[in-house]
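In the form predicted alone, a lone chain appears below as structure tokens.
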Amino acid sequence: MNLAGKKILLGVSGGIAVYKACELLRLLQKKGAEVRVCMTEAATEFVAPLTFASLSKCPVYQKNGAVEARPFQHIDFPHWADLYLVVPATANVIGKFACGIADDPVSLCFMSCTCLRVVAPAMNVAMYNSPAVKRNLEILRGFENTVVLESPAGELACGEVGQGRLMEPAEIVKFLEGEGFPLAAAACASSATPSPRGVSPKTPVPPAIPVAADVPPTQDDTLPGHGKKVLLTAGRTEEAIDPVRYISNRSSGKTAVALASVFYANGFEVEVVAGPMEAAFPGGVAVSRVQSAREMHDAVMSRLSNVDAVVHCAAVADYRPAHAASEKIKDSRSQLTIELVPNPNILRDCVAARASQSAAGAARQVIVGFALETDHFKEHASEKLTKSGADALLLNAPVASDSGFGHDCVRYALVRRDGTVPEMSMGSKVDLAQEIVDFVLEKLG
């Protein structure tokens, strides 16, 4: 099958092996293929929607309802596909297709599904050996337009060695593209006789070609940004006044983590120095947890030398207590004073630093900064670029309803050091993430 102009529906259920589906998604576009995602609920779990939105520039079909979800999501994925493969396959899913069962994302898409369907079993050796999962497995090879691809034996995630592993995007592709397999599925309709207990006979399936033991996927060496690293900052900071008070700023991490999943999928390696926040980073992202403003200044300037770009999107709180107390400070309703002295700038000690290099002969790193504000949008982002020295600032003000903190949609527009400061514009933090990764990579050349 040639995969060019193909319109895939990408099914992805709850297993370790999710990750992968993320890389075969890359190299199905790479094909030219155009690619829609659904998942279920528990593989959520294991990668985060928005990674696969930002991969597949379109949102995700899930469960507990994306903004973007249409009534009829069920229907108008699979009519709109040319090929459903659902990749990883788990045994609980698998299970639902053989019985009938809908009631997810993946298997609704099945049951409504009328094109060449692909499952790609993966779990553990003990589980695709049981008698359930042989029986499901041969009924899904007994129905008409599906595929049943094989497991290859290897080392599992569990450290087991044995059938169930997942098989390797590459090889699925590779599959997908072979002379026969448009009549493949087709074969498996015509060959198979349902037995007396309703079971149909195993039928010829193409051999899959044997995989090594797992590893994590590769970056792709076609995509900008291969070779290059970024670090960002994520999340919020907390300065303790006592035990159990703190000194903080509002941030869920959407938008570290929208910026993580487009840097990702643009081939970078990333990594994040994140404070407190409640937004999941995907798979393939190495992530730092730090508390305080002084801990994500000392853990950001110890990754500087290392990287191509900084991204600054944490919510750094400006100040700290100049003491906090070792014991919990008493409600007696008296007025309390809290002396409190500035945090260091993060943002600014980096450009510092970068200049050092600079004059050292290093190469000229690119930083973003961010900027929130809620009244005189241009001037104060000039007027915070100018004093930050960074390439560019990302403005952004939390003020419309249904946008900003917690939401997935923020007014905001990209300042670079060309003295204009263009309109704010509303638009998702996936849009935002991929402006900012587009300015870097043309800094990056």
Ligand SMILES: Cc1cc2nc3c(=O)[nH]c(=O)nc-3n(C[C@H](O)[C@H](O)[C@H](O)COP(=O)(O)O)c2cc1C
Second form
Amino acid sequence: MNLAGKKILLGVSGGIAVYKACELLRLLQKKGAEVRVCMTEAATEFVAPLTFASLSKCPVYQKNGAVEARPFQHIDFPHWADLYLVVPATANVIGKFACGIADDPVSLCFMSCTCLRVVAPAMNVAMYNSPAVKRNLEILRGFENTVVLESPAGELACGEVGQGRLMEPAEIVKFLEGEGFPLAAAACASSATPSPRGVSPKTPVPPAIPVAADVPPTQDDTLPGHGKKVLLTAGRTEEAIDPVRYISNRSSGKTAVALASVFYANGFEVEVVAGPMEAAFPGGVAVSRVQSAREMHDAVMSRLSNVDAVVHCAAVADYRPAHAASEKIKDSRSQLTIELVPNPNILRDCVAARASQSAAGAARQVIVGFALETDHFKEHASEKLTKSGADALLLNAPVASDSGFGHDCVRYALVRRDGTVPEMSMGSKVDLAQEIVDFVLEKLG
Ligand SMILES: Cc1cc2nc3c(=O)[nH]c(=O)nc-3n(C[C@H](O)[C@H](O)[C@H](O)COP(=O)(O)O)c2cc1C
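Given the form predicted alone, corresponding form predicted in complex with the ligand:
Below is the entire complex, every chain and molecule, led by the chain shown above.
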């Protein structure tokens, strides 16, 4: 979605992350969006409404029932908006949204708005994992025109570590601007637009934000991926040199987000093992975070049983420093040599694990790898496919200035074990994802 000129209503509820909503407001304005704000009473105890009113240059809608600038603000604001962002969303307002309670400005606007609604939860890990919050988030994911953002794991304001952090404001902006979002917004804009769900796997499918759905795609038994589970790797890895430096690469994770979205839209249960990356996953996708190649290897190997397909999209470092220094390496102005040792080959280890699973009678998993090449594309892809034992390789080449890392388009070809190497063509990362999903569905029969 191009945010320039968009009218965005920002709903702020009362958690410690309220100050981050100020940052988000500023970022949205920098992108050219017009922002208005509504707040719960609890939110006003964390940051004064005057701050939001000053930043947005508009009176804040607060305290349900009080006459502000106009008496019908609970209708005016939502009807004015192209997009309603609830950031941060407390456990309390999430519960209200799910149950249809509308006794404060934020929940009242949620109920009365007809535009796309994006909810960013933020709370303590125990609250986030409580059965009530889990259930309420699942209910929201099933609502029409509603997107629940992933809450990243990490250190929380209360000092505990776990899931429940607010997605960073810059990440939220990236998500809104991402390739999945215009499709979701378009699907919302017109009730005549068909739902992304229920389409044949050959039809280009918008990414998996369940915008026009009354149940999550995973519960829709008319979808081709219903009852099937896919494991994806995503992002890049970081290999420590010392406590502050690492070896990595330029992967943004956008392809993995497109893949997760299209698999999810086709009814698959999607689990992702993700290294560091900029792009954000839509709600409904289970994400486990790792940092190094070895962590990614262990996380993938421990999740292999019970998955029908594995797609290795992550840009995993082939090598890591043999020894990571425990203290920051000092600048001695002399030449420094870092010895590198190979990382485990996750793709090949998955193929080996599949062989032993198959020998034990398990159904054969579909395994797809990725090969990013800069030269001798066909030769390198064929060789890698043969050596790895995967069913297919997605050959891709970030050669043009407008495609590849961080961009929405890429040059690619799906190289199948049972076929010749096709010519690469330019397409969006959603097209690429759709081709892989079609292949996996075909292989799973
Ligand atoms: C210091 C402090 C921090 C809090 N942080 C959060 C939080 O991050 N997430 C949350 O769901 N509730 C948090 N709470 C609890 C909410 O403020 C409380 O549930 C309140 O009723 C929410 O009201 P609202 O949803 O109407 O804004 C916090 C409470 C306090 C005192």
